[in-house]
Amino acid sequence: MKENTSVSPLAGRSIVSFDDLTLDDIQTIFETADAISADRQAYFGKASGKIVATLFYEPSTRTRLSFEAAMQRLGGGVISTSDVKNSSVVKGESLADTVRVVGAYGDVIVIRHPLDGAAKLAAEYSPVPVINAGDGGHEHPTQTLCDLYTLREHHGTLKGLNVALCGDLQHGRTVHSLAFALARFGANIIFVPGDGNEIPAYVLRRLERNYHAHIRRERLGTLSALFDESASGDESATVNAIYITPSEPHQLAMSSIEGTTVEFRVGYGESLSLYVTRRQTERGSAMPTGGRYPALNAKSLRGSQFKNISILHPLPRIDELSPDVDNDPRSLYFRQAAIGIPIRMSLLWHVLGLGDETAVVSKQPYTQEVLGLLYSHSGFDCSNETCVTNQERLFASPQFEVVMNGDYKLRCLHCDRETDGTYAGNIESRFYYPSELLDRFLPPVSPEHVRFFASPEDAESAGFKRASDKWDSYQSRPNDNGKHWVDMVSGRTQ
């Protein structure tokens, strides 16, 4: 083993979202995972005296056991709450209080929770680093590390790789994290939903806004083999195709031309990965009448177009992935699961700062990068019922980024969901009006004076009065520079 005598940049850091990892961080994690795979015994004992606490509020097999095995293979100890029915949660204990207590018992907390944004709340209150092992339907960053490592190992590169994310795209947290990660590495992402469980609009907008993705609708084409035979003639057999680098030749060749129907095809020499997921029934996913769900079996993969592919699945599987492809060399899902050991050993190695045995590692405060205008005033709630801010109101303060997607929306910094900011009020005048009028006021209203509301009732209960309808006609023309309010005031101190 090559000794690392310096403290890792990841030491003491919480990993809540995949965005918490830089490209250098990911490369470092992969390089250490390579070294662990080559000589695992050389790392044993390095975590002696360290303890990982696993808090799993939802069932888990691979993630929990691989984290616990990873810590034990490093020579550390494990304390676990795998069934919250046997914990103080049943007495009404808050997540914030739980992690503050458990953080005093261990050196790092690994948490899985049914509420979107729960890992962020835990990271803000825990005295030790927190690693997100899945928060509701939001994200699963450590699974994404396993997915990327598997894809890189098999295909050699992620840039330009075609990855079809198939199944329950609405509720699947593994899909959401992986989509953001693939965009960062320049892969082509194709969404193939099942039963109408489309990728959420907020995920698409984040891909456009943060990663400059180009999104268009295409016919299934090659991917129609994932459905039954009748799907090939179905007009609804379309997918959202996201091309991160639309200037490349093969992507230009597939660009939509007015009056033509474009189908997804894999060009000569291109690789394709099929990432299959199950129905997330625990989050409300169910088969509607006449629903169609992408599934893989030996028959569907006979075509020559699938010669140079890989098959991934985060597991567990139900009926969307047939056992008759288990021994197919293109099937990587059991390898994908096994990779969880070196990847999670590597992550714990770096977060605990085990590369320098003399270093004293303290938890770094959890910070979240916000690209746009931050909005954190009380009186505006996230519209997502399963967001942690709506369940742990004493501890989770709503925080938003103001975004403009046709109209004003507030993106929750806990769960990523967008809530309509239909109305805006000015705390100086105490009037409220449709938020689109913000674009027409010159000089623009200062951000510290603006309050957003989802409805007139919300505005009036906060003590604001409806501005005269004459304001709408008076401000009917856009300002001269054509910019939106959020663009004009971005960068100002709030």
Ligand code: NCD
Given for the second form:
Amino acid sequence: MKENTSVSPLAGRSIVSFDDLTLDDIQTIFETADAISADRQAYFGKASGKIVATLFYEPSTRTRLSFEAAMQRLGGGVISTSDVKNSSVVKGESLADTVRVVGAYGDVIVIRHPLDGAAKLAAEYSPVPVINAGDGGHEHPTQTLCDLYTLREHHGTLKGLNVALCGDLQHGRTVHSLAFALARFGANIIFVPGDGNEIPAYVLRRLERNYHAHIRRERLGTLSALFDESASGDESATVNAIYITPSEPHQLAMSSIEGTTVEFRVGYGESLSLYVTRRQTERGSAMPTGGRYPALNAKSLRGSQFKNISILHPLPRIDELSPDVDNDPRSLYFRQAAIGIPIRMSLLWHVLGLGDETAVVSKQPYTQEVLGLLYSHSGFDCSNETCVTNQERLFASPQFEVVMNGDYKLRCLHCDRETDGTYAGNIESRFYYPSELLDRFLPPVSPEHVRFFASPEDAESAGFKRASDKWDSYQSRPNDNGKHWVDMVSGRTQ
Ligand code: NCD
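Can you give me the structure for the form predicted together with N-carbamoyl-L-aspartate, which would complement the form predicted alone we have just seen?
First the chain shown before, then all remaining chains and molecules of the complex.
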């Protein structure tokens, strides 16, 4: 047990997004999970005197019970509000107050919450590390650790692996965290959404911006077998998008070209994994009339093209994964759920710094790496109604990253969603104008002087006056140095 000798780099850290974990962290978590699987008894008692608090504002079977079992298998204690209806939340207590109180009782908080960004808010206020066990439709990083471990164990490597993420890609938090992880590990991602459940634009943009993934549409090809027969003959059926990392061989290596249309095919020697998910009805997911949803059963997987696939599902399943494949050796979903024990034991081991019994582990402040310019001024709200910043207004301070995506947008650091920053005002002149004009002013307006607004009404209620029409003529004036304002302020070249 080499971990006994030193305190982990993960000690005291909160895990809110999958991006909070470096590749080294992931490797370390997997190595300890292996060591735990090899000799679980050796770890018993190591968390003696420590307590995990599981704060679940949404139902859970696997995640909560595996975290609690993991802590008990380390010899630690568990306190839990599995049903927040029995807590002061029903009296209107805020999340910020709840975690400050619970953080005084436990050494680490594992939280599941219906609001996007809730885990980040909790990590900001909690005196102890916070682990995100699912925040709304946003992220579920510890499920991703289980998914990656299972994939790696079965396929040997993630690099170059084709993973079809199927089902409710819009609301599926497991899908979002897994997509970011797969992009980092150089896997190819194929999105196969149910009708009306396409992958959100903000996820696509994060894949492009942060991981330099390439996107393109393809026809379903091999994957049309996931839809019922009437649909599989549909020539217009398309896979929503495919991502490849730049280090990978070009996508054509795994696709055949028919005419001008590229169709998804798994090439010789390549592996495919089907990651199936249920429709997240509790998040308002609805199927349009006549809509289709990808589903698996023994019959649909009969073809020789599926000989070497793996089948994963974060569970629970409803009707998108037939029990008639449960005993199929390609089905890994019960293994994927079982691996939750060594993975979560490993995570608790590291976050609690159990490798060094003498070390005093205190919570590290929660920070996120942001590529571009940070923006945080009152008067600009995230447009996502289920973002924690719109529900916990007393405590959440909305923070954004300025991103250029056709127009200026502000990406919420809590929920990731982008809100249009259609108008910009200069606090020196107190004039506002369409934010695209920011690119025309020479010298550029200093970032500290810029305030963004979603509408003219917002700008005017903040005391800004509409700039005269003559300012619009700036739109035709080319920017001499060819740089966008946002590139200038973030120090990036275009
Ligand atoms: C998932 C979740 O809660 O997001 N379940 C899990 O943690 N294994 C998937 C789901 O509920 O569909």
